[in-house]
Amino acid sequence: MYAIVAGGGKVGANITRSLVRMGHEVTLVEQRRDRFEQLEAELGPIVLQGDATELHVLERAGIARPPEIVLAVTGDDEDNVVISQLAKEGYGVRKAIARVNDPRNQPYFDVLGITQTVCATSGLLGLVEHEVPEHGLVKLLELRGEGLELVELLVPPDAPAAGKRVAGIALPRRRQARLGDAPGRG
């Protein structure tokens, strides 16, 4: 498999030294300077300096070719959001995978169909709201493009619902609001 990693940092770098054990072909795109010239000294000619938000650079790496994925991993969300749009839409590339360093900046990748993302911060309060539930809720999964959650409820032993299957269980009818509606009353 051929790889593009867009970022050296921490997270970039063990991706690239991840992938290179496993047998793979990897390009490493790193901007700052000396960052690169720490990286090619380690992993030798598979390390290119430059912006992976640039098409000539993005061109230099292989993206022509086209990768069979591309990582957009950089500590910045706009960046990882060009970079991914670039290789889809411009390179047809099949699989992009973005880090999503701030959860606010969520909602951008989606509109814009980069579905493939990772984000530290909203796995660790994942983690931190299955350990400390709120309202007795635990997310499990989000899938947001279809707009559903998979969630996780502790019944309580003497609960009506106790004991039963989900499809055994009758739930309230949700009531689909109407144009024309009183607030609260629906």
The other form holds:
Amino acid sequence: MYAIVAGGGKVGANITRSLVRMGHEVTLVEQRRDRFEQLEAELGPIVLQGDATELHVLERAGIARPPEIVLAVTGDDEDNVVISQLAKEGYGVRKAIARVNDPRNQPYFDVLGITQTVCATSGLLGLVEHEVPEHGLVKLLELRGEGLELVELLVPPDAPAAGKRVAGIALPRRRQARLGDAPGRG
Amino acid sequence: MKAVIIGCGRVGASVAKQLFEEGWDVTCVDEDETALTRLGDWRGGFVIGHGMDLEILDRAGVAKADAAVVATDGDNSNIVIGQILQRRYGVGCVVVRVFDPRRADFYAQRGLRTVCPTKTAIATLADIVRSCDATPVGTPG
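Coords for the form predicted in complex with its partner chain, given the form predicted on its own:
Then the entire complex follows, led off by the chain already shown.
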């Protein structure tokens, strides 16, 4: 697989190391001169210096091939949006995954059609919520693209719904919820 | 008619003042409150904050704006903010400054009105040289 990683911070550098170890072909783009030199000394000629939001830099990185995946993981959310758009809309890259640095910027990614995003802060918050659930609902997984969310809810043994399959419970149909039984843990 | 100007530097401030004098209801947005000094005796609106912040955009009243000019010093911020104003808030006339000619073209092809001062400068400079009464020496190569 060929991958372009935009942004050589901790995230980008570690992803590149892992992908290379797994035998994939990677180009890592880093803008800052000092950081680039550091990465180049370690990883060799797969590191490219430049601004990954500039088309000629992306082209030097081989965006026109196109790569199977582009990872937009710089520290600037606006840059990650633009890199993802250039890759997908400009060069037909099938998969672009963007890092969201500030969770308050998530709507920008959503509105602009960048469906695959990763936000460390939101992820951590999810874990905290898992420990201290709000309204008894534990968020397990959010599938933004599909508009689905997996949640866990513990049904007390004396509840009317106890012992029934989810499909057999009369629930308000405000939103067309797709329901499924999860393998219970007790 | 309401206009929101995001990025109140030399360009943004001048556009804001012109539109205000022509009778527009104008609100400016800038991170730096000293940007107000560029507006002189300003009677329009001013919101301190970054355009990459939905709360700030809401406070500036973009939902009711007929037009928006996005001219912060970051190309990518301008591109992202401009698209948000179009798609989330439905602002009819959005104009975005983009210094990089290729990014300006790329987004112009996708329905964003971009203005690229770099392209204008290149064309003007070359035209002036061509119009000078000088003959090129030899052929390029």
